[in-house]
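Given as structure tokens, the chain that follows is alone and in the form predicted on its own.
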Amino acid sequence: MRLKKGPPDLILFLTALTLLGIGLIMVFSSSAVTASVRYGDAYYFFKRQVLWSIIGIGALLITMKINYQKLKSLALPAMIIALVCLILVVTPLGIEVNSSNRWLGIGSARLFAPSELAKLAVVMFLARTMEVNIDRMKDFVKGVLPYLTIIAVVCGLIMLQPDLGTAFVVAATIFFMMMAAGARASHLIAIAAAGAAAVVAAIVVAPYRMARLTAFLNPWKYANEEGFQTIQSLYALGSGGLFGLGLGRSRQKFFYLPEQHTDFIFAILGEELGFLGAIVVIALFLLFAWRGFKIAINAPDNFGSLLAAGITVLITFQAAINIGVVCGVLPVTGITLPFISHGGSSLLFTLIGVGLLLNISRYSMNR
């Protein structure tokens, strides 16, 4: 099918660039103290984030220009590569950081996190196969069961790292894509119930996850243990007030709040830019979600529609979880904030996802 090409979605593009710009500012502000003490260079993390931003924008521009339909042939190879990398990361080739094997690299040098590749590869693969099997999605055995197998394999490998948070994001994204592809409500309800039971089981069998859940329910009772991070995050948000303490003036980044430039960067943002700054970021993610789903609805074919929907859910659901954790309404999961948190692999594959969304938007049926 030959499609008429137009300009990309400018609002989505500007929204992504704005979030990226805020992220660069906040990475420097939140990490300068830690970087100065650990590496003798206050710009250490900032320079790495700038480098990955440049690489990511380059990848975005490339993926935005190539007709997304030509990417169908890459869906299966990308999925295979992702699965191989997920297997390798739990072997001695994986690099252990904070008791988790989430990285591949050379020696102690971390190159990339396979789970970030896997998230995007899963969405591409599902969009491709669901397009072919769209008429079978109401049949549990022929339509839904194969995707439950994918959930089990991919999420099982991610859980071996272990990384429950990312596994949950992947499972939720697949679930939403099955919904978008037309799976029966009764099947989806049963899957959701089984998924909830699986999450509970994963928490119960791992003492450290159970400790996190217990601390989440009453963090002040475990203020010096598992509840410490949540409490320090709430202190940061509370200190920010309406307008914030001012950019660069966070007190929690002085070694009070762990992971202040990665998982909990939103807390520093709230402390320095206040409630208004936090609301602006949340509004930008909501704007991103609106444009992403609009692109999915107006896509010219099922592949483009499912791909756009999957990428939009993947990015915005991860943002919702991160913000929920930082605000103390969800247990600590280790999920980063897209565009904002420091992290090369996450930023690169997020920007590639944005490039794919912009690509699909160029062939919109409703301009």
The other form holds:
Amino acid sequence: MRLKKGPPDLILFLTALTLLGIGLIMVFSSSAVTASVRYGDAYYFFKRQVLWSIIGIGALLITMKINYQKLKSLALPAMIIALVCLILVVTPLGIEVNSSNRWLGIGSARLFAPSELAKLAVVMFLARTMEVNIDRMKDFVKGVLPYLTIIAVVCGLIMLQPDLGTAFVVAATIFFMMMAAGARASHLIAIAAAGAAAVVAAIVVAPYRMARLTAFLNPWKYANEEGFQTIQSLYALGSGGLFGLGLGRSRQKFFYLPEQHTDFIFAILGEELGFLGAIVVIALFLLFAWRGFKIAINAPDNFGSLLAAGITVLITFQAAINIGVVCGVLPVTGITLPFISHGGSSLLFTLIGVGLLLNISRYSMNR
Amino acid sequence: MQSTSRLLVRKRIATLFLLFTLGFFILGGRMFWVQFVRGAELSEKAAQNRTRDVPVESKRGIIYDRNGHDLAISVSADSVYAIPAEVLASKKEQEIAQKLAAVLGMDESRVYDRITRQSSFEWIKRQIEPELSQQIRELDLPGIGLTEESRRYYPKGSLAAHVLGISGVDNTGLEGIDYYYNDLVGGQKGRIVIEHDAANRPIPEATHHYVPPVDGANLILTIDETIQYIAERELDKVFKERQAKAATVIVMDPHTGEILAMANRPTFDPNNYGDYPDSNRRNWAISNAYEPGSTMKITTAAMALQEGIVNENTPFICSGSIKVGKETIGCTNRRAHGQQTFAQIVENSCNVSFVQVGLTLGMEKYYQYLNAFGFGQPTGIDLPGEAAGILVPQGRAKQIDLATMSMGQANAVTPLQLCNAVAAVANGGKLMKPYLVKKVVDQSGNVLQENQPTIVRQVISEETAYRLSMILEGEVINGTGKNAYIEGYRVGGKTGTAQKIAPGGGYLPNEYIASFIGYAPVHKPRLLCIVAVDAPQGYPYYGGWVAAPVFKNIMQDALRYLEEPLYKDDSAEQTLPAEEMVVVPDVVNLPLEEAAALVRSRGLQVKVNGSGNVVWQQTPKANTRLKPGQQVIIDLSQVDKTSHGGPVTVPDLQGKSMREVAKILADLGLHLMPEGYGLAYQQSPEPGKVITGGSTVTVKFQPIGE
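Switching forms now, from the form predicted on its own to the form predicted in complex with its partner chain, please provide the structure.
Next comes the full complex, this chain leading.
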């Protein structure tokens, strides 16, 4: 199928750039104290984030140019590479940080996190197989079981690191893509129920997850233990009030709030920029979701629709979970806020995803 | 087929978008709730979470007696603290620990542990001696600081312990006056607020301010230290001699309601209250309701006189017992008093006749007066823990109750309530509100609060009150209260020997509360005093034998101390009018100016012999009576005391600091051999001994508190 090329979705592009810009500022503001204490360089994290942003935008520009149709043939190899990396990361080749193996690299230099690659590879692979399989999606054995198997394999590997948060995001993305691809409502409900049961099981078997959940249900009681992060996060948000303390004036970043430039960067943002700043970021993600799903709906074929929907879900769902954790409506899961949080491979693959979305938008049928 | 699935995919994606939109709206709402609705509360908590207060103690006000003698003071001592983050930042924690441990005599590893602890503020040692704090100041160690802390000290030990109460280690009043007036006396703690990061390093440009403490206001009590001392002394005597369970004394000015003395046994030393059983701290005088027995007959008599049911000469006949309903009430040992006048039934404390008086008064009148005299409700004295007493509820009272309460049973009252009710008889019929604090004065001399005598109500007429006083004088002269008679004064009063209620009901067979309440001079009362002794051992256990002598000794000394003129009977011949005599004060060991002023204040002349500035001898001796204008010779210490070796009277050094002791002894030409540090608590030779100048006085000191 040869399609006519149009201009990419400018709104989506600007939304992504705005979020990236806010992210860079917040990474600097939130990490400066920690960075100068830990590395003697206030710009330590900021410099890395700038570097990765440049790399990421480069990757975005490249992926935007190549016709997404060509990715169909790349879907399977990408999936295989991702699986191999996921296996490698739990071997001694992986780098252990905080008793989790989440990075591949040389020595102690972290190169990239395989689960970030896996997220994108899974979306591509699913978009490809679902397109082929689109008429059998309502069949449980042929339309549902294969994807459950993929969830089991990919999420199982990610859980070996272990990284429940990312596994959950991947599982949810696959689930939403099945929904987009037209799986039966009854099947989806059954899967959701089973997924919930699996999550409960995962929580029950690991004492630290159980502790996190208890702390989530009653953070004030565990304010000095497992509830600490949630409480400190709420302190930060509450201190911000309507207008915030002003950029760079967070008090909670002085080691009160752990992961202040990664998982909890949104709390520092809420503290410094207030409710207005936080709501702007939420609105930008909503805008991103709107444009992403619009691109998906207007894509010329099911592969494009499913790929665009998958990428949009991947990014916005993760954002929603992260914000939910920060404002205390979800238990602490340990996932980052796309575009905003510090983290090289996460940023790189997010921007590659945006590149793909922009790519698909150029072949929009509805202009 | 292809197009149907294509349509479904698009519809499903649209549904996904709606789902996600809903999700983000929920998150936005939650953010609004957290940041806007609960923002202030969370922000406050966050600030608390980030700040640490270094406390700066305020000093509690001094408690003085009515003449300005201090009863409770605050002494301060430095406490050493560490700010571990600063210690660690200096990277000299080993050296600091070693130096501190050496000065403070502490274990080095313990000091090291404290100064490196994960906290923003750590005490190392509290209330250290001044020499040590000076040494630490000179060491000037990083992260180590000194702050002044203060602590209550009671220089007179257990004197008026129940009135003064106790203060806790954190310098707050826990009991007594110190508790009741804690808000005024306690002052306000100051603090140094430091905002810091989670690793306890101060945050740049953060809140960092000093709130200075406000020292507490001073209290001037109505207590007179000397009368209190007299009361304590006499109470001690009876408590020990009669091995009583408890005993209490209240001395009051009946005209104003001012409490001049209030003492209880058993007692305690508020400086070391932990060494005594908790029950020793109970203020019997205000918290213990007991059936007062015959002392209560004063109020029954007052009612009868006021209502005009009787006069002094109304005849009564006592056959030894009287039947009220089914019960029989008897006089002591069922002995018949025969025919008596009303005045005589008071003197004889005749139960039978008082039952008749009570029954004649009737239930309604009786309760009306009972309430008017303030029974059954707290007097409102400015002390915590006052009991209300227990009256038989009027609605449930039967004739037998009326009969027994007329002679002082059935109703339970506190010593203070009884004291206050009898004061109304003494002062011409006015029920006063008793009080203990005259004035509250802040550190700059402003009077914050001044308590004035408060008349609660007129209970009986002035005339009734006076007539009853005369009857009560007869009781002391002719009746059961003979042992309360004080030579030279007209005394009125009433004895009481109350049965004690057994825990299971009824009365204990062998336990009594012996009491006496009275006032003097009866025609113009100056002091009123109640003495109650719980369960005195041995015979006789009657109020007239146990309590009346205590009353007599206290009143005699107190009236003389107050220079209350002796009663001049017009018919008696006296060589010298007592009113014109003055008592020579004790000026030995006082500085010259003070001694001379004291002597002159009594209207006596001063003649100074020798030179120096401390009195070492006086002629005539203290407490001798002289006519105004006569001379008191004051001999001063010799200039060259050591070489002279003249006799010197050893002063009382109790409670003085080492520096004060050293100065006093040096002025007297004596050498000091100190032991320990802190305040003097023991000395050898004892005060009052005459020794040769140049001798050595050994004084033992002990630190205040820890």
